[in-house]
Every structure is written in C-alpha cells, then in structure tokens.
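Given as structure tokens, the chain that follows is alone and in the form predicted on its own.
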Amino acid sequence: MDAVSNPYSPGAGARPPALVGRDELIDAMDVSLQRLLKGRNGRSQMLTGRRGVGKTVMLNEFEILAESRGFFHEHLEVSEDGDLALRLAAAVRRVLLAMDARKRIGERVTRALGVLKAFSLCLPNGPEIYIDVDAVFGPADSGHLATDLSGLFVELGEVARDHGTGVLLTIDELHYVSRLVLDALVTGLHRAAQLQLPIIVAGAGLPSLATLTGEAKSYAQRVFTFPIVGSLAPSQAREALTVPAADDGVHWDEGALDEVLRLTDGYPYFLQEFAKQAWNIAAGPDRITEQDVRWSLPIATAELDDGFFRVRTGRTTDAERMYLRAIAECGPGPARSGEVAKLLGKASTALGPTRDSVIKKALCYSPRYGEVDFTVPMFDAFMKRWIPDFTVSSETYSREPVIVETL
C-alpha cells in the first residue's frame, strides 16, 4: 500500500495517530492544573516505565493541556551527566521573560529575574546564564541547593499567581539526576505546594525513579504521584492499530491483529513499528492480512535492531556486552544477580562494577535487591540475536563477542 499515506509513526517521543490507554493520566493532570489556578494544591506527576512505552509522548500531551489552561511551560531533558540545576535556572529565565512579554508585568518580573540571577551565581558555571538585571540577594542564594531552589520556586510561583497563571515544567530522563538535585527538586516543589503556588512538574524516567525519589525525600509521595506507564491492554492495542487505518479506509484482519499483539506484547513503540512495516508490505488496497504481518516481520525486526536496540549499546564495553548477554540467557523478566554471575563464571562481587556501569548507562535497573532487568522491552531477544554464541566460561566473558547485524 502507499507508504506516503502510512499513518503509523514509530519514533522517540512521536505521538501515535491514536493515543489510547492514557486518558487517566491526562485527566489527572488536567485536574491538578485547574486546582492550581484556583489556589488549591495539585500534585505533580512522575511517570515511570521502560523505554518505548510513551512517557515522552505524555509529557508532550501535558504541555498541550497546560497551554490550553493558560499555563506557561518549559521542557527539559536531563543528560547522562545528571546536570539539572543549571537547566532549571535557564528554564525559569525563559518562563519569566515569556510572562513579561505576554502580560507586561514589568517591575515584578525584574525582581524575580534578580532573584534568579543570585541563584545562578551560586551554581557551577552559573554566570553563563545571561540576565541583564541586578542580582537580588536573600531569597535564593544561600549556597544550599534545596533551600535556594525552594526560594526560586516561591518567587516564580508568586509572580504566576499574582497574574492569574501557572507554570508547568516537564522534565524527561529524570533517572539521570543525582540524589542531591532530586532532593532539591522535591523540596522546592513541596514548599511551593505548602504555599499553594501554581507550579507543577511532570517528570519521566525509568522504573527506578520512584524509588530514587522516595529515597531523596520521605514526603515525595505527597508531592508526586508515580503512575506506571506500561504496555497497552489488548483492546487498547487493537484500537491503536485499527483506528488510524480505518481513517484511511483500511481494515486489519483479525489474524493480523492477533499476530502483531503477540509479537509486540502491546508495547506502543513496537506496535507502531510492526504496523508501519505491515502497511508498507501489504498488497492492499484496503486490507492488512496475517500473511502481510509475517512477511514484514524481518523488516520490522531489522528496523528495531538498528534504530531502537543497538543505538543503546554503542558505548558498551566487551565486559558490559557479555553481562547483558548473560541477563538475556536467564530468560524474560528480572534475573538474579547471582545467577548472572554464575553464568559468567564470576563472583557477584567481582561483577559489581559492571552491573553498576550498565545501570548508570540506563541499560538496566534493579527492580528489587539482588535483581537486575533490562530497561528496554524485549531486549533479551535482541541480545540473543546480536550475540548468538554464549559460552558459559570466564574466557567467553573477556573475549570480543560475535556480532550478528540483523535477521
């Protein structure tokens, strides 16, 4: 069928043509936004889940929702260096300038920018943020990040409240943030909530984020909700496939739907990739069959291997690759660290640095003590395709793995 008309859109953060199964999250955010505008508390959200489930898509939806409610918005993405404080300062600057441009606040924004300038001067590389006002010392320049971020949020929240608006900050990849900065973020939001100021954060990160946030501050669960974003239920997955096709007069055979659901387990990114390739290969003109799905399987698998899986392993060492391969050998789901060590012929303690390294690179996380799992769905199958020859010995652990490009 016509590839130009293909409605399916796999991609990082790309909105699917039919956004299904997420209404509860959107409704909860809308309630919080409206409550904040009324001077009441609205809880922030911390979306957690594995790669490819649509967390970034939800942050983008929250942005659209916030703008429809008259909020100002800034989006941040945390890099692997974990730096967030300087990015937050830059985002607050943009929000304040946008408020002034739209609402002509004048002196009130000038003061807030002065507080921000004093805040930024206490940060590493803070003077890199250009703010053409005099610093206002006192509210947010103690040098203690949690205290200062609280002061900055109060200043920003008061400006927004006094001018009938609010501020939404969306922050992606929050699992990279250090505990110190995460502590400051929770503390600052908690203070703003105590004063019922209209500031709200929607964060997203890997499954470990909820635990990290709770460890940073015991009252984090009063500031955030921690919804888990996962695979779609079968009925929702079917809707995600059939609705976009029906809009173009195309229907899916039941066997084709069953096959895609079996192959993808309802994970949104994979649904989009398999549907895209099935559409492209189908003879049509208005039908996708089970055979179309089977014929497209090698193409979809190769696309996922090259564009979704392997990009996440580009900076792994030989030792890290074989550690990942050993996890895959344990089968789907969390693996016991001791079992992984046994497969590699090593003591668990000897593998501690390798385990910590793949967790730091966000390839794995620890769902429970003594367990390790992949952050990417179906990564175990990819590792078996990528490194098909796995020999249980310490010699295998140290040698260069055999790489298989694609199916």
Ligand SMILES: Nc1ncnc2c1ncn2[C@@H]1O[C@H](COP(=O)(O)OP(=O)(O)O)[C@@H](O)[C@H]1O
Second form
Amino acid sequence: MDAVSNPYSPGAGARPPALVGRDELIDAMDVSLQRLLKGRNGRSQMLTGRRGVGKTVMLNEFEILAESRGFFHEHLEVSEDGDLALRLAAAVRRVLLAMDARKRIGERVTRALGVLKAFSLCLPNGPEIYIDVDAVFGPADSGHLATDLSGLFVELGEVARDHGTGVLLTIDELHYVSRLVLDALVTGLHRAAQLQLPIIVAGAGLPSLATLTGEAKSYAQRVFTFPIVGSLAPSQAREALTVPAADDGVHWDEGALDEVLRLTDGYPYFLQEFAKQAWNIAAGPDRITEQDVRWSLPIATAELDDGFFRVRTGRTTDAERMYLRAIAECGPGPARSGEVAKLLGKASTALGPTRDSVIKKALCYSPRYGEVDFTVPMFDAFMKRWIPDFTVSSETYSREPVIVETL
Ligand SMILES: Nc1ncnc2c1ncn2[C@@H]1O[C@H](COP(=O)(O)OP(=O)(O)O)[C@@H](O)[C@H]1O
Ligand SMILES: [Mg+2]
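Moving from the form predicted on its own, what structure would you give for the form predicted in complex with the named molecule?
First the chain shown before, then all remaining chains and molecules of the complex.
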C-alpha cells in the first residue's frame, strides 16, 4: 500500500500514531503539574525500562502537557560521560532566560542567574557556560553538589512560583549518571518540594537506573514515583496497530494481528516496525493480511537489525561480542554470569572486566546479583542472527566473530 500515507513510526522518540497504554502515567503527571501550580506537592517520575518501550516518547508527551499547563520546560540527555550537573546548569540558564523574556521579570532573574553562575563556576567545565551577570556567591557554590543543587532549585523555583508558573525538566538516559549525582538530584528536588516550589523532573533510563536508585530509594520515593515501562498488553498492542489504520480506512485481519503480536511480544518499537513493513507490502487497498505480515518479516527483521540492534553494538570489541553471544546462547531472560563464563570456557572472575564494560556501555544490566541480561528486548535472537555459530571453546573466544550481513 501507499508508503506515503503509512502511519507507523519506528524510531527513537518518534511519536506513535496511537499512544496506547500509558494513560495512567500521563494522568499522574498532569495531576502533579496542576498541584504544583497550586503550591502543593507534585511527584516527579523516574521511568525505567528496556530500549524501545517508549520512555522517550513519554518524556515528549510530558513536555506537551507541561506547556499546555503554562510550565517552562527543558530537555536534557545524559551521555556516556555521565555528566549531569553541567547540562543541568545550561538548562536552568535557558529556563531563566525564557522566563525573563516572556514575563519580563528583571532583577529577580538577574539574581538567580548570579546564583547559577556561582554554581557553574564550581563545576569542572562550568566556566564554559556564558552567563552575563555578576556571580552571587552563597546559596549554591559550596562545592557539595547536593547542597548546591538544592540552592539552585530553590532560586529557580522561587522565580517560577512568584510568576505563576512552574518548571519541568525532562532527563533522558539517566542510567549513565553516578549514584552520587543521582542522590544530589533527589536531594535538590526534595528541598524544592519541602518549600512547595513548582519544580518537577521526569527522568527516564534503563532498568539499571532502578537498581542505582534502589539503595537510596526510600528517600527518593518521597519525590519520585518509579513506573516501569514495558511491552504493551495484547489488547493495547492491537489498538496500537488498528487505530492508525482505521483512520485511513484500512483493516487488519485477525490472523495478521495475531502474527505481529507473536513476533513482537508487544514491544512498542517492534510493533511500529512490523506494522510499517506489513503496510508497505500489503496489496491492499484497504486490508492487511496474515500473509502480508509473513512476507514483510525479512524486511522488518533487517530494518530492526540495522536501525535498532546493530547501532548498539557499534563500538564493541571481539571479546565483548563473544560475551554477548554467550549470553544469547543461554536463551531469553537473565543469564547467570557463571553459566556464561562456562560457555566461554573461562573463569567468572576472568570475565569480570568484559562484563563490566558491556554494562557500562548499557548493552547489559544486572537484574540481580550474579545475573546479567540485555537492555534491549529480543537481543538474544539478534546475536544469534549476527553470529550464527557459537562453538563452545576458548579458541572461539579469541577468534574473529563470523559476521553475517544477510539474514
Ligand atoms: N505507547 C505506545 N504505543 C505504541 N507505540 C509506542 C508507544 N510508545 C512508544 N512507541 C513507539 O516505540 C518506539 C520507541 O519509543 P522510544 O520512546 O524511543 O523508546 P525508549 O525511549 O524506551 O527506547 C517508537 O517508534 C514509538 O513510536
Ligand atoms: Mg529513549
């Protein structure tokens, strides 16, 4: 059928044509935003889940919601360097300048910018942020990040409150930050909440983020809820496929829906990719059949391999790839580190550094002590497509993996 009118949207952060199954999260955020504007507490959200489940999409949704409620908003994305403080400082600067531009605040913003300047001067690369006011020392420049973030959030929160607005910060890929920095963020928000200031954060990260916050969780739970974002239930997954098609007068056969659900397990990214390819391949004019889904399978798989799976493996070493391949050999779900080591003919301890590096690269996480799992759903099947032969010997481990480019 006509690719131009294809409604489906595989892609990182791409808004789905039908956003299903997330009403509770959106409603909770809306309640928080409205409460904050009334000088009450509103809880922030820390979304965790594997790749491709729709976390970034939710952050974008929160942004739209916040703007409709008259909030100011900034989006931050943490990268592998884990630096949050500098990015936060830059975001706060943008928010203050935007508030000033829209509300003509003047002196109070100049002071807040001064506090921000003193805050940023304490950071390693802080002087990079250009702030054209005199630094105001005292509230946020002790050099202790938790204290200083508290001081900064109070400044920002007061300016927002005094001008009848609030601030939403969305922070993506939050699993890259260290415990220390995450604790500082929680402390800063906690301080703002104590003073009933209208600052709210929506964070998103891989499941390791939940473990990272685990130890400080009881404290963090005062300011954050921790929703887990996962695959869609069958009825929701069907809706995600049928609603956008129906808008165009296109009908999905029952068998076609069943097949897509079976192949994707209800994971949002996969749903969008399979639906897109089935649509393109269908003869139509207004129907997608089970056979269409079958025919589109190799194309959808190849698209996922290139656009979703392989991008994650770009910078892996041979040893890391074989480690990932061995996890895949253990089948779906978490693998025991000991079993992975056995498959590679090595001692667990010898594989420690490899395990740590695939975790640091966010390809894997440790759901429980002694276990390791992929952060990407269905990654085991991908690894098997990529490196079909896995011979159990230490010799295999040191040789170049066979890279199969076609399915
Ligand atoms: N609730 C949903 N219903 C249908 N599709 C969704 C939903 N949430 C996300 N998607 C789709 O899933 C894909 C991945 O979303 P994204 O937000 O990038 O995931 P994550 O940030 O968790 O890796 C996108 O193609 C998006 O259109
Ligand atoms: Mg994302």
